[in-house]
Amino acid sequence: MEDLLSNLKIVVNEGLFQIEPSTSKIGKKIVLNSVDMIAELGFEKFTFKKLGEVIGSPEASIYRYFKSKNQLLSYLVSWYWAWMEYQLVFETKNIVSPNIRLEKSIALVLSNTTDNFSVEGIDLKKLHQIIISESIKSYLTKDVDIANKEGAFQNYKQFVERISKIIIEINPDYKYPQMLLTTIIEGAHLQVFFGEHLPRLTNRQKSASYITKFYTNLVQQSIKAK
């Protein structure tokens, strides 16, 4: 697995940056340190000025790579979903049964990255924290249509579409695969957030698997052929 990751290149839509950050040392520093800072400070308190101070570079140089911190957030979120799709393909490859492929796909969606390891230098545990707490802010914005045209959500759409095809393979008559999956993904993120900060809005249990069990059962009951 380590050999595979060492050669892995995550592809993000070119509309999500001004200059591809992986092509230079400063671009890589911008991405890696922004993950650390957003995870620590939160998106609202994160600024390019603060990022520039940390990486020892003028704020203007950051704008050469990303036109705004919103575009940078969209870049990180898109990178995450591209990484998730890579894992999905790897986990379900050569599995004939669509039911088993779906089980593995849902388990991946609901997995909580707790291990400290990185891909392309990006701390996946911290990035997962950002997805839980901040990713919704990448599309709950007045500029969502502009961001969509720039390809901000392409990797997310591809990830959802890939699992949707498995659901249709199991039950061709099921009419709501994308709706079901986005409900599970966004809902699971909220349940993790609620469990940590607003426990009265969820049914938190000692075992973290309660979220997985709830949504796995929801999927199974939803797509069951009538």
The other form holds:
Protein chains: 2
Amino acid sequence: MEDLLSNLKIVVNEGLFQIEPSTSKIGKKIVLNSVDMIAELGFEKFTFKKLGEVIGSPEASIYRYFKSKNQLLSYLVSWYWAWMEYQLVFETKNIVSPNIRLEKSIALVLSNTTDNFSVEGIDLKKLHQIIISESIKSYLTKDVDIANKEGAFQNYKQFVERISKIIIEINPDYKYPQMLLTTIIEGAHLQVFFGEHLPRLTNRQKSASYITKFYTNLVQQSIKAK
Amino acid sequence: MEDLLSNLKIVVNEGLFQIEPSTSKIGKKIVLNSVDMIAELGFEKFTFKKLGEVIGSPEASIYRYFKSKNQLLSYLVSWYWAWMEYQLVFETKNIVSPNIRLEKSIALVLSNTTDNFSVEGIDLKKLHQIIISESIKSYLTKDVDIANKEGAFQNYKQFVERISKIIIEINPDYKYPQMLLTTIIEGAHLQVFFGEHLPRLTNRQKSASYITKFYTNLVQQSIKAK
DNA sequence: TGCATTATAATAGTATTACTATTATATTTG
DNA sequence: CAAATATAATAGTAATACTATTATAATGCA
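Now that you have shown the form predicted alone, what about the form predicted together with another copy of the chain?
In what comes next, the whole complex appears, and the chain from above leads the way.
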């Protein structure tokens, strides 16, 4: 697995961990192995005990880094959006036309990595699987307001905000940029899941890019419309 | 609370329970009180033990009716879609124009009950809250394929299929009716949640109908487009 | 009506989970 | 090199999800 960006570090909000995991061997192991394990077991069946067995440390040690399973999930999700924002900035740099910038942004949002790449040792393909099936669980809880105050969703908000600004550049009268973006982001995740497990709830096509095409069209129509 | 439809019974798939809850007093209590409790506590903090305390029966008795917490959630979600389908059929009956039928269907999907009504004693407002915050958790699990084989999502599929057919009547060339519908259904749920808890991820307006307007537009644009 | 059959519910458990208080072991600093 | 501090392991607890077994109630039929 090729490691991208070996000289840069993705930074997430302080409220997303107890001890910054990259500061110790055990911390790094927690993050890397939790990605593999959550992708494989799903969030419900993933436990700190099982993770402890894999990394060779007791559960209690993991709690020093993350106060709960949910905080760890939020950390991974935020890490994903921080990495996405980095790519967004990189991909749209020096491009004058907001239309082309938006096009590239949407392509990034809807892209489905099939190659095996890693950043800081994190398997990007597996992380993307987690985003598709589990990320929504990090905010659909009764503790969402507390987590939100701790900054758990800042990276996601920031990412959405950045693309929203491009939309506003293109059409200053458009009233729903955030709404449109979260609709296509969460929608695209869901359609991938439906395509695999509940095909009657989507319209899977032979070509793998049907989801991208569908949502790209949706954005273009929506923004153009008065 | 006014009870609608006192002479009809919503029927859901057999795979969604161990014993049909309406056949006994305890079964009915389970369903009614679980709606109240899941709405209040959220799915994670809701337990069969707590439910048992409320209905005055031990947990073990509840397992006779539902083999797991997830099966109970799936039951409630399916009940919701069965009820929605009934309304759909009722609302669109004898209307010749597919455009008007679609309009009414979409309005139903996006409607946000504010009044206190019940059907079979189930509080429709609370059930709607559950649909918004919890329903997605019934299929975003690693056991989705097993549950699907047991018919857990049939009512949802059937509901989506029914509106899909109206879309195809209007535009036989449209390739993504299911995709469009699940996008707006799940999208609308999420936007309600965001509006309440993560407003920076949506574009909340003074008027309560902004979500409906947004998604109604989305559907109309999408179907018209070649 | 009475007794056997069957359906239903309660008791009493288990293994696992999420999490914590406390103790032990490294690592760093003066 | 000893004291201070950071880090990790041990040994727990209360609660959770679920099951096997026993008790009770309802029903069928002679």
